[in-house]
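As structure tokens, one chain now follows by itself in the form predicted on its own.
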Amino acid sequence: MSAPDLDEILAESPIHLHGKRLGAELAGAFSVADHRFFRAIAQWDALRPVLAGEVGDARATTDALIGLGEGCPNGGLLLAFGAHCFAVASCISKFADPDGARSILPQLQAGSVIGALAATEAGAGSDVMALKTSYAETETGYVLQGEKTYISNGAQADIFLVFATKDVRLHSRGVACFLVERSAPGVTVAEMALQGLRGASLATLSLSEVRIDRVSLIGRPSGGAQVFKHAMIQERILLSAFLVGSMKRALTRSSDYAKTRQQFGVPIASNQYVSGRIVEMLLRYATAKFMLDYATTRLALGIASEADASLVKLCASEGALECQLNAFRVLGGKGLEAEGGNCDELIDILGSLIYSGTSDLQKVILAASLGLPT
């Protein structure tokens, strides 16, 4: 079998092109992912599977998400979309009580309700299961107590998937996942002021003696680790599509600029340092896209592993950062301009090294998959 040629690597399907146009329109219309943002996305049939927490046709979904990522330079909007669909909707679809899922999933899909995943705690670091937010059983349900931070969509969310433990000594064996409504007594949300990913409206969540009923349990009692694992596999793979789209945008912008920008009477593309950077972007984009296609296919088949997700997430986030840095170098002073520069994109891409598990954590997961001591 021959390797695909360059035209095939850079080809844009009709779904990809539609996603690129939609991404640009969304970036122009919204600075933060609110209900109107999700309702606008819900009108595109190609994204209905992921809005319902599924994958659908792997190639069509990949093309749609890469196109969306290429067209939308606001990384916060894309992260918010991923948290809403790839984490919250997918976990509710797979683990929630059937009656509850039938009730909430259509609302998530339509954008009338926004979801957020509340797992991270200030003292837990990359070991999410070392949490201190607690739950206790009551005669009618559960009572939750604790604090969460760096919650994507947190300031806009109507519902939260909250991970809590019945005993900190049990680590992952004591963790459960609960659906908590923002309007519940004892719930307090505070938006975080950050330099990047502003479109995702990151927030902290405080839970003070929050009482919920039994059907709010997502998955089995003490089965929160399984729910979280599912969310991370789904999220890491599908969020990577947006990063691949960012690489494509950086590659195209840099190539076009280098062909037209002249110094000393010749295009700067004739400088081997410049053309070499653009070739490096192509290499990273092509590699990440092939990995993504493989991982998304396995995800659609239900056989994607943690290693699959970590490998594509690591490749896409680190690759997107290098592509945007190279684009900044090619653009030169123009990269700093308010119109046409890529400084905001660079800051958002930096966030991809941290969200959904840091690059270092992905390496630990991959090392363990190879049987290396961690």
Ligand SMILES: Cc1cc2nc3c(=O)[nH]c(=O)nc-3n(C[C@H](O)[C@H](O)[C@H](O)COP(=O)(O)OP(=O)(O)OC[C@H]3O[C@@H](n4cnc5c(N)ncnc54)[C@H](O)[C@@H]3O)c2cc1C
Given for the second form:
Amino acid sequence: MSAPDLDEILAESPIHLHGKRLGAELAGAFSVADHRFFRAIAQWDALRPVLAGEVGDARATTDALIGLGEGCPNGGLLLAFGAHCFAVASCISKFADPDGARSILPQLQAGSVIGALAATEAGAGSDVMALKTSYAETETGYVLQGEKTYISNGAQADIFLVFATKDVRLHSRGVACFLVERSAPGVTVAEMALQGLRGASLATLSLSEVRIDRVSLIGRPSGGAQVFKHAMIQERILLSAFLVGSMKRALTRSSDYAKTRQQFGVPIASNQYVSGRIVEMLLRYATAKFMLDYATTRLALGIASEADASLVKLCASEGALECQLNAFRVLGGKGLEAEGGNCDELIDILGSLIYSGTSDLQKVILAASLGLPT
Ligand SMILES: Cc1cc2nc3c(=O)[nH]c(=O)nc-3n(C[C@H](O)[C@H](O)[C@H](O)COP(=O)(O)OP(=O)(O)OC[C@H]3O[C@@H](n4cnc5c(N)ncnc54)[C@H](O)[C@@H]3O)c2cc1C
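One more: the block was the form predicted on its own; return the form predicted together with the named molecule.
And the full complex, kicking off with our chain again.
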């Protein structure tokens, strides 16, 4: 097999092109990822596997998600979609009781029910298993008490996957995961004011003596850490596809602009500082894309590790930041303009350095996988 040339790296398959068109349409039509947004996105067959919490064909899924990411400049809409499918639907598909919580899957797939994952708390961010939201068994099920924060999709979600502990001293060994309906008595949601991530809603979730039945347990009692790990592997890999799409958009746009924008009587691309920046973007994009292909293939085979997911997430989020920053420099003053600038995209990318675990946390995971003391 011959190595792919540049045309192949930059090529857009029909599925990628469709995703790109759909991404642009969604960005134009929806200011927030509400039920109408999820129903519209659920119309595209290529996304059916991920909406059902599966990976499907690795190549088709990667192409569809990169295409969406390239076409849709609103990072918040994509984050909302990712939280719904890659975190919530995938955990329900893998861990929920077939006679209980799993029955919600067709509604998640159709976009008529929106899901959110609620793990983070004010005192439990990177060390998320230090969470204090508690659960206790009752005769008919469980009772939950606590406060969650930074919940993507929080304002629109109909259901939450809530992580809670039976004893804080047990750390990850004490955590279980539960499906909690927004309509349950004792559930209160408050939207947080955010900068950037257009289309996403982040919210706090308060649980005051919320009673749920037995079939709402997702996975084993004390198996919450395993459920969370699955969600993070899935989310870190598949959300990275949107970031790869963002890199492609920044690269194409900078390259087109640098060829046409004239200064000192020549296109700015003939200045090697400028063309060098664009080549750096190509390098970041190609590296992340190859890594994504590798990780998505392993995900589809069911063998992706935490280290695979951390590698691709670190590469894609830090690479997307570098690409959007380089695009900003290439655009000059235009980069700041409300119409045609890329400040919104730049600020959206900042979120990717934090959500699904910070870049530092990805390095902690990778260091541990190398056997380094952490
Ligand atoms: C846009 C967005 C969407 C989110 N969506 C969700 C969601 O849907 N559900 C959910 O549950 N949570 C969500 N989160 C929360 C997110 O997972 C946390 O913000 C993240 O894990 C970091 O926690 P923190 O903000 O408390 O930062 P902290 O953990 O307080 O970290 C602060 C700084 O210290 C560093 N740090 C901490 N510990 C270490 C360490 N051991 N080694 C090296 N550096 C360290 C961090 O890297 C960071 O630089 C979201 C966050 C954002 C920004």
